[in-house]
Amino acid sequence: MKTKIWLSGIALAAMATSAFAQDATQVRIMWYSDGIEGEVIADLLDRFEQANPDIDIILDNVAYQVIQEQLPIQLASGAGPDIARVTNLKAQAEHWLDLRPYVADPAYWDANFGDRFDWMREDGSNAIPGYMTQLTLTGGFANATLFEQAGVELPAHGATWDEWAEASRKVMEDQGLPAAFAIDRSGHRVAGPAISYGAKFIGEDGKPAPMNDGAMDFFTRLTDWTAQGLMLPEVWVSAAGTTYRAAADDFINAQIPFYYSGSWQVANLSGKIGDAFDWVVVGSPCGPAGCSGMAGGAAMVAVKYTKHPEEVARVMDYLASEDIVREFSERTLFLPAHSGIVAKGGLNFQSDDPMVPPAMNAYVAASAETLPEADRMPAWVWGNTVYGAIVTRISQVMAGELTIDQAREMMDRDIADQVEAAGQ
């Protein structure tokens, strides 16, 4: 925060400093956090400002719901921040600035981030829209202490969703817990399990396919588990529409023995659980088609409505530099999306928590088990349309407002309406 002092005795001496401060170009960044990464990015940006006093960075830390619901409205009106951290990448690609004419070394960007540019740019484009701040993978966390206290063995690698639900039920009943497990209220979160049961969301023409029996197989299980009191109902029925709700606090407070979320929660769990109990990453439970999580991540993107593309590119060059990406990854406990860093390996994840290294390694191992359908989703323009329909209608089934058959019909209709509205 810059403070200006206007005193007649030092007015002349301060004139140059004041004029320089006024000349600094303001770059506004909209940022959300799952864990400690907000603190880390603030520190990194402070260092950038010290080395680049002609750029004044305003870091707006907002709730994820703001990114999902308010940012799209700003973008649609031709406004918004200069840079944003987002997860809705492909569907909003038309709003991202092509950094290729502005960054210092486009070849560096292509070499280290290019394999995932298609996740965030329009089909057929050669744009450099930004970079993935991290890769993520959905997966499960188990409270090993609760399982041990209940005398229940953790299901082995390759166990099914049914087996995890049953094992968690035994722990719930033995320990007097309110539920056996929870999955974040997110269509993205349940897409991987649905694909493990044979869901095919992408049609042969590249447009959304109708919900098939594989998808409905898992969604029926999910709603049945909720009706039986196994899935924590508040997570899904306490909100409406596509509103996101994580169940991390329920797991942190030892209210559930099994929690399905993703790798971005490792730092959050480590920081908040401490030595209260032992927890482990267990990958994704299996269905008939496989044991797939969903790869993805968040990206820093430049917004094309910025009035300062050159300054924005300087900030992005700094944040995407190898040393800064490495430091950000090590401090936040995120999997880096920088191919050069991945090839070199040797990341020193900064944690004194003995739970963290095995958790990160478990996610690395699980990343090899994602199914092809799941791997196609991040670069698919209709991904968030499908996720939104899923979370909206499945929540209504859990709340007793729809039957599962009605939800199937309405998901297909919701998605078809959005495709038609887009003129496709």
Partner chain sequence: MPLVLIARGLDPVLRLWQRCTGTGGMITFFLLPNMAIFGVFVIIPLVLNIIYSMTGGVDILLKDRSFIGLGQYGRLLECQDYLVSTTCREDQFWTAVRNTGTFVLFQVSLMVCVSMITALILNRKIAGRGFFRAVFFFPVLLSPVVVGLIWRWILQRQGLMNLIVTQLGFDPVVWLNDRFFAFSAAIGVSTWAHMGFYTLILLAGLQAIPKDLYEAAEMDATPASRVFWRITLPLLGPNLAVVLVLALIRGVQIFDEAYVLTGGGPGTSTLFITQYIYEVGFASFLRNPGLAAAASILMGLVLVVLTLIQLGLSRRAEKGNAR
The other form holds:
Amino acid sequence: MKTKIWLSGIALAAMATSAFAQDATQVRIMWYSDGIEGEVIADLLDRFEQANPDIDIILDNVAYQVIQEQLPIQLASGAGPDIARVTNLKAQAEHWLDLRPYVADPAYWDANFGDRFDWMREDGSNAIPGYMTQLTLTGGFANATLFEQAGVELPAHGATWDEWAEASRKVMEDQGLPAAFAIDRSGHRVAGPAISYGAKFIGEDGKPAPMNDGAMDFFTRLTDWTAQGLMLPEVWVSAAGTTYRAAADDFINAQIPFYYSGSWQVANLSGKIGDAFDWVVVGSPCGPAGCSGMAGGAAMVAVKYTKHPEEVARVMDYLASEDIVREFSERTLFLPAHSGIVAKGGLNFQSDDPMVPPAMNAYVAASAETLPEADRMPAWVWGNTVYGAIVTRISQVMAGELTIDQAREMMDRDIADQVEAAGQ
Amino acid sequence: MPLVLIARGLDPVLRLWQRCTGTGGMITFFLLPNMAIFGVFVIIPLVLNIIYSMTGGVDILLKDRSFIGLGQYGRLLECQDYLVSTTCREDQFWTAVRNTGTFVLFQVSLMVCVSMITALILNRKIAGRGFFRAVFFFPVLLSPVVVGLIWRWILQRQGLMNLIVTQLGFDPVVWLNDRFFAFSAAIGVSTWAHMGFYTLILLAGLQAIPKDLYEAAEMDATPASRVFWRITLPLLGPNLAVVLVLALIRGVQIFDEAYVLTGGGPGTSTLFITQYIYEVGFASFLRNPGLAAAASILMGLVLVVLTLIQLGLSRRAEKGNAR
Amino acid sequence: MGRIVLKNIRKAFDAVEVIHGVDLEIKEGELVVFVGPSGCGKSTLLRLIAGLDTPTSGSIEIDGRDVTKAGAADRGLAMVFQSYALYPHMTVRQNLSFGLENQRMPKAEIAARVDEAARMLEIDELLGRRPTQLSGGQRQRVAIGRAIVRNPTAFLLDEPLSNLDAELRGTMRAELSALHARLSTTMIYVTHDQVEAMTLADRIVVLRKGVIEQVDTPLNLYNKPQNLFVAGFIGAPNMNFFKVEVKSGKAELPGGAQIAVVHEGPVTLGLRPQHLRLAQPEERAIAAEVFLIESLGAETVLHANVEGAGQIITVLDGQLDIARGAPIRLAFDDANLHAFDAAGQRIG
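Can I have the other form now, the form predicted in complex with its partner chain, not the form predicted alone?
Every component of the complex follows; first up is the chain already shown.
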């Protein structure tokens, strides 16, 4: 992989000999990685550059926090990269370039990625904003070895959250672990399970609805589990505001038998756990309304402020082509969002790890169980606002600063404030 | 060598210039670059910040925002009971204010006491005096992120502290998940990191006290505690005042070490005002730049007051020494 | 009250010994002056007596009580420092009261003592001021006052006048003398200035390199110096010395003057400048050539070269009409001749 420094060196050399060499157009891509996607995409881009010497791609592999915190500021000031891999899509839709006039075959795009365009573009728009690099689904991972050692059976498909909490508790006590399970510190992560308990976040008018009893039911459970010591406190309790914390390392170190995160962790877990223990994907535990996770994913989008839309479109065409998407998914162990590939099937996920294929298949199966409310969330403008309010206030309840009723009021108020501020 | 020639060559030019503009003009000319930098990077952003604090909306660029006068300030200061943050409109702001106030109260007191005691000890002829002076100063040289990380690793569940605790036969404790301990850790870590600097200031002040004053006190049969309270402390007065105000100013701005150590948690027990401003202005999903700007202006006012006090005190100290 | 005895005091700083076995007895009510060149150990000795340093060996007794191990606070002494060491942040009254407050004295008594000392030293109008608002002489009096109020067994003064200008020094010298007469307390006074020593002291202790050279009254030191060092130290200008060889009881001074000496071998003869006069034509005299004339008005100091014997200084009354390079002959009385043996000790 050509590193950024190497490429900058080449750019300098290119400048020095500019009289003789042809000026290559620079396309800057801001990328983040959960696992090994950085290396895979760099490899794919290398091949593109060799086939297209007039385009010089600079790949900035940054931390997720940079995408979350710094990219929005760059975009607001009319700057930023040419292409970015982003999760906060709908809220920032005004910054994405409409690729429709630039791509070689708009119909290809509509056919294979069209059903998720609404996640990335403003309501009522007909733009081609980009493509999903992967589909992700939230779901649980269980440490099968720990369950076996404790002599506890893994709860069957369709088990409720309470049953999972109980089973994990037994494993925790038997094995002397610090906690029974952990959930990433993210409102997005708990939204799916909340919907399984009957939460309805989207109001009739498309604006956020007040927290209903279903949502509060699940949140109360979360706080109770924390109070009982079942949920690992370091994840939710020990940061403030909307700061993101993942509990992956604790699961990898076999400190918790059950970990609720998402499909993007498969490659990461496979790589770091190796054969230390057996682990399985168990989908989402159930609530009264269903067994829903939350679909999502990151997308590659082109930024509206790019100076080279045609070159950007060529890069996007390449990356969105069926062969490249297939190769990317197989190497990074991501679920593809390409309708054609999903229909054809036969994805050959490249991993020596025997845990991976059943894990991926379990996720594919779980993607059929998402509730309609959960499916509407990624396309909803106010999704992140609601997630932010949830994580801020529920973690305060877990820390003992607020009662659950106060948290309910405050979540509604925080969200209403944000809606009002956006209208100003 | 060439610099000398250039300087010599410039000399007549500058002399001519000075004759035209007067000595005052020359001074302005040489100060201009620094003032320009200061203006661009400090004054202009300050003015912009004040403007931001009077606007609403979620956009980042000023031109996209709407003017709402003192609405943000009203929102910040709206409270039913100022002592109970949950009754406030912006409860996290008031939690942060209360946390910062408590932190400053305890941390500054602790810092001044520890620095004073350390300076007194280091002022004597003890073995390894030079070594200890260096050792106490090392943490000051560390980056605050490094300081926060070191202590987080020591205090985390699988950290050094728990290693000691389990060796002594107790159960491991998740230190940073306890509200009281996390707050105390923030105070302790911050004191540890900055104490050396203040110790040095106080040590310099101690060494400026003439030795024969202590001998005169000894001839006067003065007990040690009286020597400290009636001679050392009053003569250290100006230094102590400077240390106090510097520590206060730094204390109000606490962010780096605490953010890395606890991230504001558990809950919001170590959420300090700078972190609140950072989150509301930049990091959170519930981003509101205008509110953050208003909060930062309020915090700035507090710091201005403290700085004025420090200026007044150091001027008095200067007058005292000049006699 | 105020009898101080030093027995075989030795003091070493690290490996360097600075006081080599000093024995001294100071009587009650005496004003003893320690005098000597820089580095002779006089201040060190004073600090040892004060208790600010401890001797490496030897003992110190105050009124029969062994205080060698006692701290400065327990010896009942008061010290006036060279730099006065006044507490700069306290008023004069507070400076004077400080030591008494340490003794838990009732406030009324403290005030009485402070007022009395202030009156004695004429600083009663300055009691409300801070030391930085006082002149050098006033500060000095406050320092003395601080010592007086404590009614100490003895006063220790470490070069108290050396920071004052010459005129003030003279005035203060007289005041100190009067103070001593009034209080009759033992005073130990350290100075490098022999005029102060001669005028103030009941007895002078001449120190050199950590050893006592001679202890005696001022006039005895002047008239009968026991060794070369004391002879050369006391009296200004310094005594003139001539090295001669005594054969069969007779020695010859440069210029042919014959002297009878009760000693054999190498001898140093000393003559004070004030004891030389211009010789009558037939008088036995020393011949010299003037190279420097210092006219002071009341007297004239002549510096002259003696052939083969170095310089000679003489102090003559009045104003003289002598030119540089003029030859002079200086006569003397035998009674004023001092003789010292090869080891520098007095003969006779």
